[in-house]
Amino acid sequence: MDAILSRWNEVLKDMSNQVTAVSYDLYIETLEPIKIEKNRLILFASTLTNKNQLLKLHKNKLLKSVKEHFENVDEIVVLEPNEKEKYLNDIKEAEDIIETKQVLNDKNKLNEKYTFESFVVGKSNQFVYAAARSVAENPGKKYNPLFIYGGVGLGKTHILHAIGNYIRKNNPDMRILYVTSEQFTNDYIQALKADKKENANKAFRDKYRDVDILMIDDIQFISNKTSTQEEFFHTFNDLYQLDKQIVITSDKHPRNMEALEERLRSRFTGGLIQDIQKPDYETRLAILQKKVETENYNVDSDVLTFLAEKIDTNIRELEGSLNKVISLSSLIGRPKATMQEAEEALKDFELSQKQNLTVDRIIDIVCKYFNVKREDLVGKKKNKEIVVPRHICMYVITELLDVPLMTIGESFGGKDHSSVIHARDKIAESMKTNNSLKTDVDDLIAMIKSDN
């Protein structure tokens, strides 16, 4: 089994970089090796929706890395969780199964292109960068634990990869995992839904303790999950009093996380907390020279300024803007992309920020954003705890949508224009001193631009 486990490592590795995070992180980490049968790589998929979207994405990606690791093996077949109960009571041989999931070869978590050599540093980020870099190379001795926050597609996720790449390549023998918020709570989930519950709590606590470096992308998924703070609580304080580094990303900064356990929030707070902002129009342009000198893109000057002067959301906006151009321009066979390509992915971009955008779906992003009910939100309760969301879906209506004043103060229980106005004006000078209450605003614009 350990061999089918260490070529299996191998096909992960391939595979994480093949496809992009999320179809990595849905249905390829998911899936369950069990045995090799007649040419065949058996392996389970955690869900059907999962198996069917594998089959029907890169199935074929999938196969042909298998064939490349798994000699004799010309063939996968994937089944699905009502079946698996079936197979495994066929199965003769006790020893090729894996009854609980095996820890997974850290690196394969990593991706490579994510260094601090691709990370592209401007005034939003110099210091989260230095504080990462300070970590990579000390990893345990300095700022134990980093918690980094900031908005939707800004480098977070960058900066671990790269924390983790640095240290891999520095401290080869230093044990290192990387995992989301929500894979830790699924991992913790089946471990208690286990049949054997002591093995498989047993595995569950060895994959996320014996490591020397733990990092967690967005920590924020485990708010109003109660046994999955204890758990993590319990694994924070094994690894902290051990020196072992962690670190954390978050949307918000932890005393803005209302529904985690203030336990966690002080374990948090005791260590160094970075936030990285949206970049300026100088770093944007950077970014995108960087991408094109990467890729080898041929693109015309003009186009790469016109790009970071218009796109200030965040980067993937940024870099996905950058990817239309270059779509465009190929598809009309033209060897250099130009304003042309870049006017039509503009108009792309910003219909689609308007696609479906209305006040009812903003106010329901921000009662998810700040875990509050929409009664509330939309009623008459004059507590902080609901005051603060109410201004701020109030002004970033008024930042993102066309309509009356007066249309706006009736979505929230009949008020008037005033209302709105007075809403609106306190939170823009607010942010202009209050950075994280900016990010947090920031953050719910790029939330609801990406959900359009």
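Cool, the form predicted on its own is there; where's the form predicted together with adenosine-5'-diphosphate (ADP)?
Left out here are the partners and the other molecules; the chain alone remains.
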């Protein structure tokens, strides 16, 4: 429980920076984290209204922060007092509860659940699987670098961890480093900013160059960042020359990563580039069956075929829908999940599909609203007529979308994540006292939400 609370405190800290003080006091601080069940964090809300408002206004932000601080948790369940009572009555203590400690891993650590054994192989990913296995069996010798690309939720992170877990087991002496490119960038920026430059640089180099296997997840986030790319280039070369294995994932093929420097592009293309595709029906079904088996879920079999048929976007959503079905059935106290819950879960999925809101679309709407040119809004002009709409735009994006701050910064001419935080906090603060600003923001958000 202490572990939950300390993580929860981190979430509270995050949230206090992201929502207004009123929202925070009413809907966030009053939440009570109860426990982690499988991949869900169970929270009690103090009233039904608070629960509804919380889910309506801040669900995405809260979920995002929870995911950041609670490894392996990817869902929150908020119970209002009536549900809480039922929940407490129903619950059989100690059953189904994963040891909290086991769940709370460091973010950049390998997730033990992501292994080759738990990875379902089908037409869409068989080549990636084969390449990853062969790299894991012969690190540094076969394909270097191995570059894996594909859309979100298709298994890139899973396969990276699988390589890492395999090597850790079979070559325990090898030093394995798994990081997201966001982490790499942050480490690099920290080293640049440090007072004692030499020490900081040494620490950075020790971390990144003193490894046998370097795995960088989501490399697309370093394109646009010239000095980070440069540093990565040197890291890459050092390791490569020593035959150290490098594995990289991205959402795109290197040739389609526009802001990537040419020399990195050519390094990336020097090894094996392998794509990972959307899974076909058989693979989707096999994934669901495997999950039900490993988690010991009790589900009608037509639920699985139904979900596998309908949810064809990616595996994360497929798993998310199954989790939703399970949590719905456990909430109404059903021992076995049925089509009724599946239909309900599908509705959620379809709704999320409709919200094809993007950073670009929000920028368009904000430009129109304030009658400013897009190139100015995302540019460098410092006059108030532009800066205020720019900050409002960033604020609104963080309110409505679940995208990394770095990505938002990139859409504004390559600003870093701290500029986005600054803009967001500034607007949140000013809204408390400046009514006309608040009205603008509220109007904009309403406009964006009704935009389709």
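Residue numbers count along the first chain shown, from 1. Take the two forms, find the largest set of C-alpha atoms that superpose within 1.5 Å, and that set is the rigid core. Just so it is clear, the structure is predicted and the values come from calculations on it, not from any experiment.
Residue displacement note: Lys382 has its CA displaced by at least 2 Å between the two forms (rigid core superposed). Annotation for Phe370: C-alpha shift of 2 angstroms or more between the two forms, rigid core superposed. Once the rigid core is overlaid between the two forms, Met339 does not reach a Cα shift of 2 Å, moving by less than that.
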